[in-house]
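This document starts with one chain, in the form predicted alone, laid out as structure tokens.
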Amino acid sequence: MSSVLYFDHAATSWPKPQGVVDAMVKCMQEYAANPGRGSHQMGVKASRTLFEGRKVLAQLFHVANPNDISFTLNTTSALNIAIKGYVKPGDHVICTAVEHNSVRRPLEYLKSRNQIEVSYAETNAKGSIDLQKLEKLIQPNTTLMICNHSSNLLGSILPLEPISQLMKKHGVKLLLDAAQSAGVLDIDVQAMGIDMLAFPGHKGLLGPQGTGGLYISPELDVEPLLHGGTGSQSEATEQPKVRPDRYEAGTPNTPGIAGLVEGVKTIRSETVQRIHTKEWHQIQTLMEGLLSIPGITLYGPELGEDKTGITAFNVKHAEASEVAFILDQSFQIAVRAGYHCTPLAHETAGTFGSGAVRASIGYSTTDAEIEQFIRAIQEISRHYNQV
């Protein structure tokens, strides 16, 4: 096992539970055939694995019909399907000012071709949103609101229920980006009024990279982004209407989904509530330690406020990239520095010109690792503030 202290869970969780690794190896060795493309034993076993994946995810997110969940490569592909498949020319879309580029770029792409209008709902430096200002952005042609559940820079958590109620009042559909919340925060698509849910398998759900998914309410008609083989209705020239086939053209990542099943089972066994409580206490310890160091600036929610296991900071007189390089090379600590694919959030936090160091904890983070991280930043800050 590597001696690296891993503080980059917001990008990908690591290490994976052993059950995830074992399930992937078992699939590769015993039944890595194409699901839905053959009636032989291996193909049937592969198909059952995909259905089990939909079933455990449906239980986790309180989805009534598992077939309303389609597997994707990641959250980015899920968001692209949802956005490009739902909005129509002439539509107006709202998203928040702390969105990831996986939301901003598809929207700006459509906007640049004069297909849609886009408005960005402001948040304050801590990532909080003003619902009254949000309501003022709604226009007669507003059809979709997109928001991340938790910012991948600030760790802030948006109030979903009030946002959902506001959108329903005006007949606007809600697309939730759960990149930082799936497996970490409670998500109930029915109770929270979520019309579409995009989520990754490789972060809080503890699965491998190359996995993720999209829940689409049965009330919505979303056009598929990809067209091709599904193993069903092969005689038809059009993509099947039946779900999930409609959104799953091509051979799926069966070994990855086998691993994802075990990751979700781990989450459900531990419970999302316990995981969030553990991570919240640990991130509070980390923030408190950083705030005790001269020359450190933190961004996002303050001590004691609710957030996910993410904290962004800068060291006075040091470039964020330099701090990350030193942590990696001198302390064997993995973090991410820069703009984190979310320039809008950096504009909100006031760090657009500098970027920031992001430390993110996860399911496997220990209290001892938190203390080691704080000591490393103490040394780095002491060096830069003596120069």
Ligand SMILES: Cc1ncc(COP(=O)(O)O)c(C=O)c1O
Contents of the next structure:
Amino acid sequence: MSSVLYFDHAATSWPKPQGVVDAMVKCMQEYAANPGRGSHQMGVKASRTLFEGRKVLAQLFHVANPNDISFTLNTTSALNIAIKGYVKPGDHVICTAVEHNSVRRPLEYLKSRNQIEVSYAETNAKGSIDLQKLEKLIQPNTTLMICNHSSNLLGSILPLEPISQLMKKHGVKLLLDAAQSAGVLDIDVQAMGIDMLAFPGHKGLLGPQGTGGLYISPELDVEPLLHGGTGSQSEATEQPKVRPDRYEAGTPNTPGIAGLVEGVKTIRSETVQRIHTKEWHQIQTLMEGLLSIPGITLYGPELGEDKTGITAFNVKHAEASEVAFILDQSFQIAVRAGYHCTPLAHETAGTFGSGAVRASIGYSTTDAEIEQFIRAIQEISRHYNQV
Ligand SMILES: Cc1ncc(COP(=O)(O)O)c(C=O)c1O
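Hand over the structure of the form predicted in complex with the named molecule; the form predicted alone is what we had up.
First the chain shown before, then all remaining chains and molecules of the complex.
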């Protein structure tokens, strides 16, 4: 096993449970044929893996019909299908001021083509949203609200139920970006009134890269982004209307989904609540340790407040990129520095211009690793602040 201290779970979780690796190898060695296309035994087994994947994900997210979940490459592709397939010319869309570029860029693209209007709902430096101000942004042509469940910079958690109730009141649909919450925070699409849910397989769900998905409520009509072979209704020139085929043109990542199934099973047997509680306690210890070091500034929710396993910080007199480089080269600690694909959240936190170091923990993080991380930052801070 590698001796790297991996604090970059918000980008991709690592290491994966052995069951995930084994399931992928088994698929590659025994049945990695094309699912949904051939009627031979290997193809049928591959199709069953996809079926099983939809089933366990539907159980995790309380989706009534597993066919309302389509597999995608990652969260970004799910968000693009949802945004570009749902909004119509003349629509107004709201998102928050802590969104990832995976939301901001598709919206700004449509806006630059004069197709839609976009408003960004203000959040404070801790990532909290003001619901009264949010309501004031709603216009007669507002059709969609998009928000992340947890910020990938601050770890802050948005209050989903009140947001969802507000949107329901005004007939606005809710698209949730669960990139930082799937597998880490409870998600119940029915109870929480989520109309579309974009999620990664490769982060909190412990699957491999190249996996993700999109849930679309059966009440919504969303145009597909990709058109092509689905193995079904081959004689038709149109993309099939039936789900999930409507959104799954082309060969899927069957070995990846085989791994994802095991990742989701691990999460379900551990339970999302236990995972969140463990990560919350560890991130509190990490924050406490960092706060005790002279010259450290932390961003986002304060000690004791709810958040996911992410913390962003800077070391006085050091560039964020230098800190990340030293952590990597001298301490074998993997973090991410810079803007984390979310310049919006950096503007909100007041770190636009400097960036920040992001430490993100996950399912496999141990208490000993947290202590080692704190010691490394103590040394780095001492080096930069000794004069
Ligand atoms: C909040 C948020 N949204 C979207 C994404 C994009 O996810 P993916 O890499 O799965 O496309 C990320 C990735 O870190 C994220 O943190």
